[in-house]
Amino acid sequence: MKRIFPASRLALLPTLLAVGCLSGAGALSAATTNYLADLDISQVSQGWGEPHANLSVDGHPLSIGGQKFAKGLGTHAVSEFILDLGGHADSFSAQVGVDDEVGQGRGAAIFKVLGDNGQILWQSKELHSGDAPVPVNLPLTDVKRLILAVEVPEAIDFAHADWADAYVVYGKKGRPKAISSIHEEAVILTPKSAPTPRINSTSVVGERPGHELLYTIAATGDRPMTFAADNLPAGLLLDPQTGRITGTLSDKGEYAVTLHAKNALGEAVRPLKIVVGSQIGLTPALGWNSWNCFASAVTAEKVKAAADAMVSSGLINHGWTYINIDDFWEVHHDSKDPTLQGPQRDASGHIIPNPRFPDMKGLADYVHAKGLRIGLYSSPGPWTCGGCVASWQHEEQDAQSYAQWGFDYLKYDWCSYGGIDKGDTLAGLQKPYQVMRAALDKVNRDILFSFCQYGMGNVWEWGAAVGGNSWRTTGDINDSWGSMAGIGFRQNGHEKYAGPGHFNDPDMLVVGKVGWGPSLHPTHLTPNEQYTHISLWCLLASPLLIGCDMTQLDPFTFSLLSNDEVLEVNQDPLGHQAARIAVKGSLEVWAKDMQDGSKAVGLFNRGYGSATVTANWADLGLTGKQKVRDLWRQQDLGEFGDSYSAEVPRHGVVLIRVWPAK
């Protein structure tokens, strides 16, 4: 029978071990103590920055509440540590808080300790810098795996936990082991496109008067397949072939168009309404962002690779449209790479790529004779964040460079800019994006506007008005559970300022392969995470931006990627972002109001282990039976009375859609 110690023998056992104090049975000469900063925090799953033995996440000597401490794990909320136990230990002891780095009474951050099948051992009040650490002393007998877990109130600005003087105890020879994630199948759900025709491309498009329109009709199905459109406007041009829509209209208006597809199966028919005025990007972007996977080595022969790919896998058959260089396209300020070395501008100003990017105009084209539009990055500041050059005080000749070559979107990045306007004024937040957004109304193309400023000042606020058709909401993502969910469930909230042309950007998609440079890896996020990342996303209205290398892609990254049920929700005309409507602890319901009366709803599970979640009709503003679909599996469930529930797993999603019963 093993023997249980009171907590403030816990707390000493350690020491009392050390200087031989502890007498009784022998297998208590045997204990051994294992200090948490001594175990493989690589392992660490965290919203920001790196976990580091005995300092803080900041890499400063860890401190909580005035105190020091010489031995500990610094993390930054949400984090997760789980250890195999192997149902050998007897005991955790940790003195826990917000590191006093931050600031007297700055960060939010709640501690827990869980067990087997993610039961609560103990949890803390919500602590904040400043607070006394507050000690932490448990049992372990027969459990396990432990999960040290970091979670915030709301945003997880400043939440700098510590787990100081954290240490596992065996009463005999033993050594927790950490781990990265509990396994998980990589189960596909989306089943396979059938083989008679579907179209998938969004069902409204907006384009400025006497600008150049590029429409791929978005079609699954075997091939040949032919196309056809019925009431296209005269300036308007369709391919039967390949499904492209090219030309211009000048008069403003809406027109209303049928669209066919059309194989040896079958016949698909959907409608199209055009919208010529003054908005574009009436859907989210759906696209390929170069950043996630290659950052600094991106190159021209990357981003072919990415448009080949994204017809190659059949990704364009459903509806995805943009392949977008980011950074370090242009030449770099100090760089001995040679490869960005070069003139920075022309004699009239104009900017000149750097030489991995030697004809932009050629590249434009090559993509846009894939039926793909194409985008690119820069900076209102001097430089970009990679230290390449950027816009200030050129952005009218960068507005007209980006036209001539052909560019369809703009990612403009706050970075260097800070130089110039601290951002602590709306209008100095405002500035730089209003001018850039003068420059691009002054060119004869429709370029989409994204702006990246991380959310400062409240830009879902203000973003529409200043001109702009997506804006970041939060700083950059990384593949982590505690970044992608810190992120993502942070959105409540955001839903009343989006709408079609103008949506909230919670950073690109982190799944398959990814890397911020030439290294990749598979992402680090669970199936089960990654599902929820894509429903999320997708009831966010958020633009979708795929980060990995499409060069790679495996098929369960495809099958989440290519599912048009899920696609729809994020592609629905009414524009409308999911509102979180109910939460249980770790359990939440968000709804998002679809076009044709039907109610898309996730039903989330942050916890850590699996539970039964449960949308309840009234909190949806529902009366009566309503008929329920599970969209990744594109199976009908039946038809509930009150509400419906389902068992979901860790970190897991079910999402639905919800019609009245007939």
The other form holds:
Amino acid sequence: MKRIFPASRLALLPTLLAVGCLSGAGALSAATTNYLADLDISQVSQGWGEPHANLSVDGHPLSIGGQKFAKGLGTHAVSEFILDLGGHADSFSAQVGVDDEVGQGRGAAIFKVLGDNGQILWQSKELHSGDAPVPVNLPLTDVKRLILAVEVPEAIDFAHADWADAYVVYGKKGRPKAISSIHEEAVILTPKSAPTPRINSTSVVGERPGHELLYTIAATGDRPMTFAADNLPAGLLLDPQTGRITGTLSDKGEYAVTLHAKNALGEAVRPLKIVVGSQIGLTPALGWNSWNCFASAVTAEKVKAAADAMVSSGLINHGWTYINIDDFWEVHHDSKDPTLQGPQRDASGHIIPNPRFPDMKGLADYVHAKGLRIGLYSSPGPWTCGGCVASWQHEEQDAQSYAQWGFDYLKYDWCSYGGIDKGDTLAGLQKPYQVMRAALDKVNRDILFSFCQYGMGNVWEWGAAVGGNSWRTTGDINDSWGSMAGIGFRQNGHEKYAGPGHFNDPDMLVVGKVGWGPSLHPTHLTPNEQYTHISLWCLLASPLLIGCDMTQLDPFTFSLLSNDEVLEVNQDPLGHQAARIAVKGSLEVWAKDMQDGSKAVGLFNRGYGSATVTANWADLGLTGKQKVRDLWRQQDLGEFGDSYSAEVPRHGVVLIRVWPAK
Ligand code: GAL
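Next block: the form predicted in complex with beta-D-galactopyranose (GAL), after the form predicted alone:
Then the entire complex follows, led off by the chain already shown.
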């Protein structure tokens, strides 16, 4: 047990240290004061923005409750700064609070100082901007690893968190070392796919009458494999070698088809429901998007390479479908880069892609020929977020171009539309999405419509009515625990707005090699955090858009994206989104209903050390014995009377599926 000093002595701590009373004679001569701001603060993981030395997250002089500080660390919740102390440090001191820059009373943050195995050494109450700085003075005898964390009670908005005048004192020699995350072995839990056939593609697909369908029967198992479909309605054709179903259906209705995938070792059979009507995107989109890896460095070659890798890696056999180009396929308004220059539109106003994308139709054909679908990006304003040509007053022409080229997905990003409408009324927020919806409805092609406006005006409440197939509920994600967990665990309450054809979108995946530009790095999420990310996004029935360089998929990342029992949670045809059904401190249980009457349940540990998490059947609305299966390991765990408990690692998850026992 760590010895916590009584408050009366804490106030005296700096003085005691300075005169060497705590560390014994001689300590004074060797004592060093190591300011946080002088350490490698690039290791700070935070939910928004960049950490700053001696300045707030927004780059202003540190200021808490009207008091200015020359030294300190300006960060943004949810954040973590991990220091390897080697067990030799004497004490930690700081003055903490929410920076005044956000305006009186705004932001809410809880500061925590944690020791080995996540033991809480100190924590503040909930602090808001305007509150006086709170002093922390802690002895650290024997602490090897210190975590300086800032959590939030609810949303992370305005949680500009300052560790002002913060330093670690060493009595003897030594210096804290900032580390990016606690090292964890990347343990692959997903078993290798069986050599016998297994069909993994979505079991329900929507199509509009008279519009072209491309549905690839995704199946794992040894090749050669042949495919068949019983009761395929006239108008659709199946290629028995590739498993691709193409064609159009003109009559509205539901068509029950039985799919077969056969190889030398056996045969898989699975129903497919084709629903011809007004709805498409009946399950969340599964695919890839260029932004989180390449951002403004995207090219047609990179997009083709992503499509190639989707096939060669085998991910296509697990149901991954879309290859989406984000920003920067259009001409830039003022870039000096010749590959981003050129005529923006032709004489009649049709958009002309930049020289990196000389043949959009050819690119779409290339992707379709692999059994995949293709997407692109625009904004309702004159310019995209990156400053490229967007759709303002050309919506119908752009929708026609997308359809002519053969695109299947549009991400539509508010951005410069802010210059046209401040977005302070609901009607104003909805208008640009209604305009593009109407334009898409006029074209002879099914184009999935993905709203991107960061959750403004509670878009989840009206996104479906305005015709969105999905809508971003948040700002941009990054590959830090603060960002990913801050976004993911904040989705509770949105579940009532998700359903077949319309899903909440907490932004794209940050596993694998990401980077938002020419240089990439392996995700900063630890392996357990990556399990949490994928499990939570599957439970949330979120679109899953891989954000990494597909050509550099490592075995661990592949394992995260190829677990069919986990993906099934995401793709369940009921289209339910999980809700948080229990919280105990940093331990949370989330659950969603599955079509077969079972429940998918995530046991999450957002804390700093490993902990036992319990899912109570009563909280899940279940009574009696239940059969439990571990989805990552694909193993039955047995039958359990009234609850299931598991030891869950720091920032980790155990994902289970629960059926009534026979
Ligand atoms: C942001 C959007 C990102 C990405 C980027 C492109 O507004 O949230 O996901 O699309 O624009 O500039």
